[in-house]
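Presented as structure tokens, the chain that follows is alone, the form predicted alone.
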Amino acid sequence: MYEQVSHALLNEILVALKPDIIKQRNMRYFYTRLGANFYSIHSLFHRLYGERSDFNVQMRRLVEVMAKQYIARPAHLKKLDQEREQNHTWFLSQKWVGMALYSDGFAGDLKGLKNRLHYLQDLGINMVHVMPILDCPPNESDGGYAVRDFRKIDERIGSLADIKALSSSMRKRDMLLTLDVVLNHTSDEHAWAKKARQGDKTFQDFYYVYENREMPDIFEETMPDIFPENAPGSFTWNEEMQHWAMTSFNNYQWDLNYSNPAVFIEMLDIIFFWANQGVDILRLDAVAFLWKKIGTSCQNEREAHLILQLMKDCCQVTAPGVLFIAEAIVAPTEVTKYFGEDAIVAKECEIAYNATLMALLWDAVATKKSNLLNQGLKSLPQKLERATWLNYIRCHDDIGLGFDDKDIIKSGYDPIKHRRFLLNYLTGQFDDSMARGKPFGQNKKTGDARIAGSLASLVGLEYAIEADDDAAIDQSIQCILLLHAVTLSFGGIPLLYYGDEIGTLNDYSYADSEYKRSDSRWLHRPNIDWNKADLRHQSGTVEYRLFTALKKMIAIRKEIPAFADYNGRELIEVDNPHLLVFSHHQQFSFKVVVVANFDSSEQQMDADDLHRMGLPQIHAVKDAYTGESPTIVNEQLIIPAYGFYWLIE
């Protein structure tokens, strides 16, 4: 009966859609694939949004924007929608590795990026995720995260030519564009803010904004901080408007209210926009917020997965080529649902950042340990079919150190003391640490923070040269290189951070700046020196010997099929506390084996472990980065300091 209503509900809007809507040729595939969809979005939106009067007038409104930008989406962006239908599974290949950037830090603008493609070529990058590049206000951006204007790119880093410039430019080269589309908040210098502050209901509407603390007061209840340092509470009080607005992150950075459903559709139209203008990958920021609920911590409900589910069927439609990665960083049980629960393929987001294998990685690098990371990696859920993780040791964000505390307890260590051993490792505080990093987001009332640093200097090579220490260099390096195997093997698209790829340490440039100096996350966004950079043809170089391992370590990633992430991925125990072992198998038929050393000394697996996970006899087992045998004593294989094998048959 209901499928009933909501063909009848189709039949009704297509027959109002406007002359010029209705009129369109070649809308056969728009059609088709509305018919195919259209009870899912309408189930969807109706749970939503079914109590309000204005529910057929704003479903209509809904499928009038899904049908204008298809009709703006250039036929050869179209052509490519087909194709991806076709191969759904496209990006779950192993040749795909990624790398995130600032565009003005990297090279200056979309111009200098553009110009800049062959370098990251060169190493294998052939996805780039170009970090927020919108219009925002110059000193309370967030990073480019405070958007003032959705369809308006930066003047200081190009225009909308120069996005789908770079578009082409990289189309051509067989290179994935990611961008971002910020859906939790507005900077309050949007036009939708400026008109709520003017009084406009319309927009206020488009806000959570009250005139007194009641309500403010009965969210904060149970709304956790999110920077508690340098804003703390989740309300502003605006004296233009009279009234407190939700902020659950900066007091310039205004929430969305997503239980209007005008706020969906102008936000799935700016998804749209950006789609239409040649990006492959759209990464959705802050999803986990995107429902607010009394009572709860406002993160994670039921209501923000259906939103996503939601734009995920209205994109099926219009743009089906593109995928959504969930800027989700959460619990790992949590996390796993942006890719759709109850489901066994996505229907949320294809793509999720995979934060937990963050946190533990840098738990084995401080602890030079792995049962904190085998432990946590057993606790991460299985991903979906048709879904894949991002893979990462550093990006523009913190360090948080947000383990589930039966993880940390059934690997030995007291939840509490054991997150302030590793905020004051990696932060350089222990007479064996040569980590220099530092505290970002401090809560004063519990003690807590993360941690802000380059992937160089938290490891201990801005401290190495500064020492004119090469034995602590050597061991600097090999740490990155490891840290770098495993993300580069783990399954799943592998996400370089800029400037990692040549040792950049930390940038402390930023204390210089009166609107950056309290956010100590910039001490790793930096720009980067292209003399140094250089140096990566310089033989015997830091920058060298890094670039030009990463390289080939791409290379052979590319190469190794069970690499692919059809879930071939099996987590192995060994009696040694040191070490990471995991086997991928590909359809049963090619397997390999990643075994990764954490500690500063050579360490020993029995050779009966690899017959065990289906290898042959040790001596027929070969490593494929480096193409030779590995180290066989007395039937042990030895695993070098900060070593790693890919071993293969």
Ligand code: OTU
Given for the second form:
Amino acid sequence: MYEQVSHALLNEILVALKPDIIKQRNMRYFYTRLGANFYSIHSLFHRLYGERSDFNVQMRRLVEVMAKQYIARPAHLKKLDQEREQNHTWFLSQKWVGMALYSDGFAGDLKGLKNRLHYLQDLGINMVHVMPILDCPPNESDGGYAVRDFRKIDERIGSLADIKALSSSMRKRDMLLTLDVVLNHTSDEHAWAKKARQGDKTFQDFYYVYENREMPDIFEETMPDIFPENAPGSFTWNEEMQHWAMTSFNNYQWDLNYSNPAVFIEMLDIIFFWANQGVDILRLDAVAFLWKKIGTSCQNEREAHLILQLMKDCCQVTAPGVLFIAEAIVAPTEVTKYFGEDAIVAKECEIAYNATLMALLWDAVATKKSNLLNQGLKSLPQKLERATWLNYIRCHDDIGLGFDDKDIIKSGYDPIKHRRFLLNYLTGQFDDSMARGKPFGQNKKTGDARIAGSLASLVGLEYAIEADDDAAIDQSIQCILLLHAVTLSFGGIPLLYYGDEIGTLNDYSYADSEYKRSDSRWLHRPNIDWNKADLRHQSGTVEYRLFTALKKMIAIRKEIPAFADYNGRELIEVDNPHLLVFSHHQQFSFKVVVVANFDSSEQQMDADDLHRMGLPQIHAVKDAYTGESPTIVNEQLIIPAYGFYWLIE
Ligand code: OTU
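Okay, that is the form predicted alone; can I get the form predicted together with this ligand now?
Expanding to the full complex; the earlier chain stays at the top.
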């Protein structure tokens, strides 16, 4: 019955669209895909907005946007859509290796980035997440996440023509382009917010605005502070509008109201706009926050998932080759839901940030032990088959210690004391810690705190260079490589962070800027010093040692099909608290066993263990990274300090 209703509506919509669309040829794929997805699109839209009297009008507008953007989609991208539909697990391959970078910090602007693509290619990077580039206010921009115009590029960084040139140059090099769509909020200077401020009710409905504190007070009872130091509370009074606006993040970032279908349709149109510029992957920012409900934390609500499912289904019709990354820095049990639930293929986002692994790796660095890492990974739910992780060590944000208290307890620690230890260790407050992080987002109410700092400075390289301590320099380099050896072999797309490939240290200059001073994340958003980067050609330098080793590691990863992410990873428990051991097995490819030692001294593992991991010929085993046999003494596999193996037979 319901199916018939939705079918009748589809026909009605298509008839209404006809005069405009009938002139267009090649709508065949659009119609086929719309037919295949309409039932789902209609049900989701109905679940979200079915109560409204203008439901059918909004539904028609939704299909109109899909059709118009399909017509606008360039032919070469339509061809790519078809190729990817046919090879729909293409992104699970081990050949993808990503890097996130700011185009200005990395190369001045978009033109500069295009000129530096060869550097990335040389390292082996073939997926680039270009951090936010859209028009935003010059100062109150949250590093580009407070967007003023979703269709305009920040003039300081470039133009739409530059992005087109960049994307076509990347396409020729077989590199994927990733850009952000900031779904949850706009800058308070966005045209919608300006109209809302001037009293336009239509646009006030785009946000959560209230004339008195009644609703804000109720919401704030359960909404956590995201930026407790810079922007406590979740609402901001606007003098001009004489209303409160919901601002989960900074007070100049107004939360969009997705209970209004007009907001959904506008944002979908923006997704298509960027898909049509040749972007391969869209990073959907802060997806956990998309639905607000009184009495909840306003994160991970069921409706937030429905919105993402609807976006995905609509994208399947108009630009099916485009993938979504879920940026959901949430509990391990929540994060896998952003791939989609109850579905064999991902029905929300194909890719998600693996913040769990990231935080656990930092625990292993600080404790030199792998017990919580192992425990946390055990608790990470299985994901869907057509879905994959972005595995990273550092990114432009802070390190949140978001692991589960239960896992901390199971690992033998007290949650409060252990988190305090990690914060103190990573901010260098112990004598034996060489880490140079800074606290971020300290919350006096909850005692919670996160950590900022560059990878190199966090693992002690900054300290070691200052102290002119060669052994400590060696150790820091080894630790950087160890961490990459894990993200490159875990299963999923490794995402390096720009500068880490040459050991870029903390950048303290942000303290000079009045607008950055209070946000310690700027500590690790560097401007690349290309004179230093050139030292990568000079043997013996830190830059050379890191760059050449990572380049080699990336090249080898690409040659090991077992690293493709077909959910074949198995965590292996061994009798040594410093080791992380896991294997990948796949039906038609050989097996690989990864062994990582987080301790600063050499460790051993029973070589017999390799038997049960599926590598029976112990003496025929080779480390794929060095190409040599690993050291085995008295039937013990020897793993050097901060060493790792990628063992194959
Ligand atoms: C994201 O952050 C971005 O990565 C941040 O750079 C932005 O400031 C923020 O959104 C607002 O646009 O929303 O789902 O430090 O990890 O805010 C998680 C906390 C997010 C970030 C968190 C994150």
